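Here you get one chain, nothing else, as structure tokens; it is the form predicted alone.
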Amino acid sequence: MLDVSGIRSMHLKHFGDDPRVFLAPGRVNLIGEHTDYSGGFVMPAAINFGTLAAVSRRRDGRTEIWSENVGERAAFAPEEMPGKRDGRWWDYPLGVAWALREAGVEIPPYSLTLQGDVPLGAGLSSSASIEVATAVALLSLSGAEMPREQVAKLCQRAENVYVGASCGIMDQFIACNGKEDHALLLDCRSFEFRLAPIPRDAGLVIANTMVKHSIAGGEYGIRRREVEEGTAILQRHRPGIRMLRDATPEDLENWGAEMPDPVLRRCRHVITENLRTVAAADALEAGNLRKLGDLMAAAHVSYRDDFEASCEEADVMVEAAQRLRGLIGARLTGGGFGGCTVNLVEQRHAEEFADGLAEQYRARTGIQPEIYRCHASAGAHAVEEPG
């Protein structure tokens, strides 16, 4: 459990110095898997998981990050800071202290400490919340203001540029823009956004099927290629398809006979699990979580046969969620092969429900899940201790 009084003890131990706090959440994808790089529609929701940034200004030209979760400092002289990654933690507030002199922000010579709860390997996004945290610590060490679409960007681009790796907008622009007790369904190519309302009855039960398959990362591209191949036939016949999101039902109705079946179902997929994204939002808005919850176990379904991104371990947790008291929705969430699942369960239920859904995957598996109880939750923002 993060706790701001104890972060402002750490670096006040570590630098000497009373520091401003900050905190940005992790988030679970309620609907909408691999629809982004399509421009297509996701609706995440930030989590009471996250990461506390503590910033503070030095004297004496240095930069110094205390990692509280690896045990460990991180200093550099200004001759001495790294010019790209070094393959370890320090990389992503590094890399977002990059982004942002890139963009013009004078950043003084500072302190920092970072302690995060975002369980690591679950999918839950632990590095947009090291990086958003850390932007808006070191915007507000700068005094620099900058509206929270482009501090996600900038995350994205010190993620996919400086630490190298291919990240998507969602994770960085939730953990901006998330608000208590609600979804919000992002346009991913004009990132206009809407939030919908998450009932106070209702709360999310994340559960870690423990496993991730090999196959996973050589399966990420092979799908993004059949995509695009699938979304090149149809520009041929419709030019307005700039890109899938644009492509309908009736579009494959009409041309998914020339292509190839891997590639039909993969478009199929991401075009279905557009209607379903923006129709939950709906479903959201109009306080129908009956609806909801077909559309999450729709969307599995499509997930599991359509894009084939899902595997037998998520199939059965998503199964056995089905028979548990106070189920709304189930449905395998990340991308895919493994990883977690996202349930949306009546609050009152909740405890129960993820009791019974971990003795249940484990009698039908021999594993032991990791089982995560939380709520919709604010975006970035400064703490301050109680009282």
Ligand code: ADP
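Since the structure is predicted, the reported quantities are computational estimates derived from the model, not experimental observations. Numbering follows the first chain given and starts at 1. Whichever C-alpha set is largest while still superposing within 1.5 Å between the two forms counts as the rigid core. Compared with the form predicted together with the ligand:
- For Gly287, the Cα coordinates differ by under 2 angstroms between the two forms after the core has been superposed.
- Once both forms are fitted on their core, a CA shift of 2 Å or more is seen for Glu258 between the two forms.
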Second form
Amino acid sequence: MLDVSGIRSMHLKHFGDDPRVFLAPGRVNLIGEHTDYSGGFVMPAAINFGTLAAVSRRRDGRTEIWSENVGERAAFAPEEMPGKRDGRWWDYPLGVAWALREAGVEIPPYSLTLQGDVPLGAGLSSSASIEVATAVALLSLSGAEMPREQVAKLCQRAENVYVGASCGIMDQFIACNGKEDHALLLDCRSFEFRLAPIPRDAGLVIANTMVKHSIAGGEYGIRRREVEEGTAILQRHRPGIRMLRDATPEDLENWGAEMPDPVLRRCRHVITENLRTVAAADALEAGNLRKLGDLMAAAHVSYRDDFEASCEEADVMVEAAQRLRGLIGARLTGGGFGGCTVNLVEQRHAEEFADGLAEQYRARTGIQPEIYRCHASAGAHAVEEPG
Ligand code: ADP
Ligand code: MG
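Requested next: the structure of the form predicted together with the ligand (the form predicted alone having been shown above).
Full assembly next; the chain just shown is listed first.
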């Protein structure tokens, strides 16, 4: 649970100053997986789990950061500021400060308190939420204005270059630009986006498999290389294909035979996923939830069979959902190999759906899952103290 007055008093206790407080959300991706880094389409929603960042200026030149989640303080005198990653949690906020400074923002010495309720490492992007919360907090301290799109890009740069984790733009973009009760269709090349309303009678039920297979990090890189390899083959025939997002199913029919087997299937996933994602936004805008659910189901099959980024536990969770009353659509969300499934559910059945899903998953895997009933929420913003 996020606790705004709690983080204020915590900040005061640790640092002796009254802070300004900001919130950036985690996200759930409804559809469009592994499409962002090849310039394609994604459709996430920000969720009502996020990270609070409380910030105040320091007069002693030091930088101090407290994470309530870790229960640890990172403290640096000016001459001790790490110039590169330590492989620790503070890489995320320090990476953001680094990226902002590289972009010319002057950040004064600061105290920062962080507290999040996005489960860490579960595929709901606690990383983007800590980055964007830190970015808006530090920007406010420095008095600099920056368009949201640039904030997202700098946070992505912090994660790619400073933290050293490869990721596309989706997570940071939605943490910046989410809107209450809306999903966001993003063109990851042009950064154009469109908000599509999620009807009030449809609920988001996120189911944490509680597993993250250790291959996830390595496989992410392998998938990116496979996608690049396939793109290069198509480009030889049709130079108009600048990124895989430009390729069509016909291109794959014409030249897919030149690709080694896994590469062909990886590209087929990405190409069809882009089509599904745009169709999903159209369906949501038209209020056609049945169509959206079918697209989510097809996306899971493609992610599982062509992209081979699912895992047994996630497949069990998706299959279990399909047998429960109220389901509109279910699929594994996020980078793959574990993490969470996203379920779009008729609101009036959401409670029994959540209970039934937990029960079935536990019966079939022996693992007690965590189920989060969420709603689409706003992007990063300042928070006022209640009352
Ligand atoms: P995900 O983004 O799916 O949650 P990542 O591995 O990308 O998973 O990011 C998780 C990491 O982000 C954590 O291991 C931790 O280092 C960092 N992090 C996120 N939130 C916090 C927080 N409130 N305090 C400290 N570190 C955090
Ligand atoms: Mg992450």
